[in-house]
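The form predicted on its own is given below as one chain in structure tokens.
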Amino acid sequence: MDNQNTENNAENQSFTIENFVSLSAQLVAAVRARETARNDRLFTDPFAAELAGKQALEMAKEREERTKDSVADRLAIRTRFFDDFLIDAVSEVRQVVILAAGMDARAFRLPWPDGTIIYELDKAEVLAKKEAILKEKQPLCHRKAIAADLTQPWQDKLLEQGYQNNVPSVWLLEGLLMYLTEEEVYNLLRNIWDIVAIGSYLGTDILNVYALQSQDLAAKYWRSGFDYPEEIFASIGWYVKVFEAGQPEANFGRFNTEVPPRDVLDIPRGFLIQARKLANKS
């Protein structure tokens, strides 16, 4: 298969946003597979290549060779950042919830403490594809896959599978919020706030407004950006820390360039966010 034609075919197709998010999950898995093959890899994901599939692997390879940009490095940093975030959090909690889990293989590749339960939520067809690929693999935790449309009420499905809303938990929303409108982002963060106990954690990533002008294949499906994401989290009650790739907390030896001050708005930014519910909002 010609790589250039593969990329062009994908760029010329018109996807629904739901279908593109599913494709995006495979493309990110392809980036994880390429990172795993590096000698200086930031993590190891032995399941990524199979989860990505041949087409996504070819697209990721061609894009990396053609653009020579930092997207793959930034995605590798994002993966490692949230790997570390989750493992740090489960030193205190044992419930993990991954929304729009896609082709995430953390349940199978990270060293989870005994008693860890991971709830993965995504559309039924996405989970079915993932289950078919990983059916012979054993997770390193107690894993529960829950078919759910996150644009519809999903909380009861989580509770029915044993999630305890009176016990702290850690949540991951990776590569999701940019596909939602500002109102949908607020509502999702609010819904999570309402279902988690004090002491719970949340990790996610958000783009800034300027990043929405990107010519990247995914950009035409992005619906929201926030120059100061602290504001939307604080309005709900979350205590939040915001980082960018390249800062000491999100570098891992990959970036040596200094991150511009936050008041510089005319550059694309991807924020890595750690939030915590420390008290009920009065």
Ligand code: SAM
Contents of the next structure:
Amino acid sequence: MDNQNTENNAENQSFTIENFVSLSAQLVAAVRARETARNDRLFTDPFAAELAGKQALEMAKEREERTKDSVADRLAIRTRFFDDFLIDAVSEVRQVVILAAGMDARAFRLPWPDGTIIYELDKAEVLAKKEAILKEKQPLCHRKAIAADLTQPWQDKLLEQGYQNNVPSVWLLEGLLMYLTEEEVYNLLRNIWDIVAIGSYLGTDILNVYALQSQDLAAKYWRSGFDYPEEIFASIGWYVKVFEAGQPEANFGRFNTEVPPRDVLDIPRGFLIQARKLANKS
Ligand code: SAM
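If the one shown is the form predicted on its own, what is the structure of the form predicted together with the named molecule?
What follows is the entire complex, opening with the chain shown before.
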């Protein structure tokens, strides 16, 4: 094909933010499918290729070949980091809430202890696509998919499905917060704080401010970045630990260069965050 002919190159199409945000779920699944095919894979997601679909798989391949950067490695580390985080947490808790679950197939691929229930929230159209693909597959836990816009009240929908706010839980918000404004990020973290029992865990990722200028396909749809995400978590009451891909706790043998010190602000960073509600805020 003529290289100049970009008509079919989905990466050059423009999307509305809503369309892109839905497609982003399939793009991340495509990266998981490509990671699954590697001999040195950090996890196995046998559902990722089907969930991603052809267009996203092509986009992920083109992006990886053309950019030679480490976005795919960072996403693979992020997936594995949160796989481990969730599995550690369910040694104590049995309620798992995945906000903006997209094409996350953890309910179908991780070894959940008996009695685990996973609530997956995302936009109706994203969940409809996912349910159609997974309808014949058996989750390895109880699973409830709940259509919700996370910038609108969603808590009652979760409670109606059986979520118990007086029992500790673990929450995951992966690949979501950059698509929200600063105010929406604060409100979401605050709303989760209000609906979780003491002892609950929360895992999420957040970009720094500089990352918003990145040339990455998704960057023009990102709306917020934080150089010191600790501050927003602490202002609500969360006890928080912040990591970056490449640090010993979040590397899994993938990178062999050191992460620059935190006060270097003019490089793109993706923070991997583990938070916990240890007490009510006085
Ligand atoms: N967590 C999944 C993963 O890591 O594979 C999906 C990440 S994808 C990059 C972003 C997801 O956020 C999409 O599934 C999108 O539908 C969801 N999302 C973004 N804004 C949302 C909102 N306001 N309400 C519900 N879901 C939203």
